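Next up: just one chain, as structure tokens, the form predicted alone.
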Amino acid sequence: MADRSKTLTTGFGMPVDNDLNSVTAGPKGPVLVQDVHLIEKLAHFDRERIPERVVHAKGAGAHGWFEVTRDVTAYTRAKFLSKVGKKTDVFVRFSTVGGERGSADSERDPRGFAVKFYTEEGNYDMVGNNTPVFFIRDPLKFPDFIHTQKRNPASNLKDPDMFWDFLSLTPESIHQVTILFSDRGTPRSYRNMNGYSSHTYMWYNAKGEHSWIKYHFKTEQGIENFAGPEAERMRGVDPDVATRDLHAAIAAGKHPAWRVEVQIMTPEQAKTYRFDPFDITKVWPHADFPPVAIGRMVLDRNPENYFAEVEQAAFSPGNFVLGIGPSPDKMLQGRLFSYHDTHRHRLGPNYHLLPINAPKAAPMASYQRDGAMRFDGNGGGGPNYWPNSFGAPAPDPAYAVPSIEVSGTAARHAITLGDVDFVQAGALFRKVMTDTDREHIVANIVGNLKGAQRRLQLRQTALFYKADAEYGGRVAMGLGLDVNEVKKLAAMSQEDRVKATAA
């Protein structure tokens, strides 16, 4: 008999002895229901895509490891941080954000960067993109802003005017809109670009002291962008550029790296700094803040397989370990709730059981049972409640985040800060960008945003004027709009400049 490690079986062991013909009555058919094997094949292939990601549908993955490079216990009890040269692995997906899982990867458009350690006390999942800033700083606006990344509910194609007209009505955008649509919006490959927690978190230490911090990533193969026709050209000539990169540089031994830094700022300095330190539409400037290097993270291993290890793969801002916890940022408070609502949505109840969720390095212990996919022993016979006197797993206060004060009336309070939002946004266009990045976002810009409305133009540039004036005048000629016109609105109450440019 042949070995039966080599026979095809179906999915419950049973040797298949013939897969290219199905059981019929006689050699014309039909075909007969007792044909468990084409039953079977058949309807796991009815089934075989999941849900597709409603955000970062289309990404690449690869394993490697972390390696810390500087003491940092002074600042956080996280044991994955705990010693110089200590190293941990991780998981790292790279994706395009509002693009479907077909589409290219040159697309204008964040890049998420999305990091699982697998640490000796459970997961953790920085979650970021490779921008510092995001386009709203309230979860409320996030499901309309995400809808007018994606089609026109009645063309179903995209839609200049969707697209546009939130931007143009959502101010805080101004900074995020700058770098998008400079080259940085269009990365040469996931090796070549930079990554963000872009949310303030929290570290504490071992004596239960925190403080604020956020994390970058700094591509040791330096940065590599596309100009705005070269990413375009880039879309028909290989659609999958970024994603066949990363595969084929790890295949060939060269190991892309990232130097990881933080940025730590004290509980006092958040309290009395110039703006809101956990308004995620604001970066927290260098010179305030300077970078520290922590730690060092290499990729070194392509997945086996794309579907178990990088389309079932399952981030979230709310997986912690001791040590780190969340900050007051609205947008990262509404993140921890939508990312685990997500997954449970598009894997099912039990998609922490999935091997590339799992914790490697930690056990599990939790009451939760039963659900849809459970594969493992679902608890046995112990308890499924808490408190039990069985001798059970029991809460630890020793794993207590450190309590932050928090005060004021419930209500929908609007933030109103006046030109606060536009001061960054101007100062990259005035003090960081060249001749050349300049030149490159205002052809960027006119070139998408030509195919929107003239009144939607008209407020649009004139929140680039505000954050600058060259800025929103190259944009206003680009377009063929009155400079003056666009000085007006841009001094203008933004309430009284959508009225301006009603419909």
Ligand code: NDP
The other form holds:
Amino acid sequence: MADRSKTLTTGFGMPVDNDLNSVTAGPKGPVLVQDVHLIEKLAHFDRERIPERVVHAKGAGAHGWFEVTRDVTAYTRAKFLSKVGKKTDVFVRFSTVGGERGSADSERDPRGFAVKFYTEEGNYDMVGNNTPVFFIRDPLKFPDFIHTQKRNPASNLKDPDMFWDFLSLTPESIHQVTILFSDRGTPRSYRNMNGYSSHTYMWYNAKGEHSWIKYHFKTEQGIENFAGPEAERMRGVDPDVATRDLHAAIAAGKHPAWRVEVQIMTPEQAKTYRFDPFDITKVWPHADFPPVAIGRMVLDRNPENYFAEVEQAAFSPGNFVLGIGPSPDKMLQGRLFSYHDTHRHRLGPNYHLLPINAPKAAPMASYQRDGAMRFDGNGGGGPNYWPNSFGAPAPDPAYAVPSIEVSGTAARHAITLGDVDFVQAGALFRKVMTDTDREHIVANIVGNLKGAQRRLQLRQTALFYKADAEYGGRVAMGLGLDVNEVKKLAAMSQEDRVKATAA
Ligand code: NDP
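Could I see the form predicted together with the ligand next, after the form predicted alone?
Shown next: the complete complex, the earlier chain at its head.
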């Protein structure tokens, strides 16, 4: 007999004598049900696919570490940030947003940038994007927004009418649309892009004093993007270009790194700042809140198994540690629910026990019990309720998050900011972009918007015009629209503009 440790077995450990020939009645069959090895092999194969993520389905990931480079204890009591030089293991997953699991890496789309810090006080997840803002600021709009980025329910094709109808009816999207259609919407690789928390979060120190912060992960490889036609070509040449690049770079010892910066705002500044600091459609201008470097993140190890480590990785902006908490940002509040919920659907209620998701540097002691695929000891014979007087894990008031005051009426409050929503998109086009950037963004928009109905072209181009007259004017000319008509639409209220461009 061969070495038992090298013998193929069934999933239950029974040695397999032959893995090439099914058990049949005679050499020509039929196959017998008593071939339990065959049945087990087919049945497991039939169940190999789990639901793909409804967003961020296509991704790549890597392991690495984060090191503190600046003393931030005045702002946060997070242990993993408590000392210059302190290192914490991380796992990072990059992704596109709208595409399916097999979609091309160079699609025009924001990129997900999710970091799991395995801290000694439990796992902390920073679930960001490569853009500092987002399309909408109310989670009630999220499912509708994503539907418009995916496929038409009748044709199963991407549909520029759906895409631009929704965006032109959602003027607060103009800032993110401007970033998406710049060349930053098609990064050359995951190594060559920044990551942003986009949301504002709370940091609080040992005295219970809090600040509001935003994270920026600045690529040390430099920003590099595909121009529109190059990105399009790459979809055919190498649909997995970013996945391949990340894997190859790490395998070759070229470990990608990011400088981690934060912008910090005091609660007093937040009260009087000229726009809502929790509105995710806005950045905090660098001149008002200069980003401060606090650390460095390096990715130095490829996953050994894609499914176990990348596909099963589950992040949530609700995974906080002491010293870090949520802000009132409405979109964030929606995500605090939705991320855990989608993972329960995708991976099951015990997904937090999977090796990639379980805390590595901290104990886990909850009263959650049972559920499908509970594969640890399930709390053994200890109490499964709280309060108990049997010395089982007890809550510790030292971990309380500082109280913040909130007040107001319970209602479906609309936020309609009007012209304020166009200021930062206009500044980006006018002040930040180079001539080449402006040329590219106009061509990228025209190439996509030309597929939509004319009335939608007009409505959306009026929004570009409101951000900046040259921006809107150049898009109008590219689409062959009458610039004066666009200008007239831009001068209207959104309500009147929608009426004037009705079907
Ligand atoms: P700054 O001039 O201080 O900052 C401009 C920032 O824009 C740069 O630091 C860079 O951010 C980013 N940037 C450069 N080129 C592009 C591009 N083609 N597409 C998107 N972003 C680009 O001005 P403000 O802070 O006042 O911001 C002006 C505008 O810059 C904003 O309205 C916003 O659109 C954009 N921006 C601002 C950021 C912020 O946090 N303040 C972050 C990113 C963009 P980075 O260093 O992060 O690459």
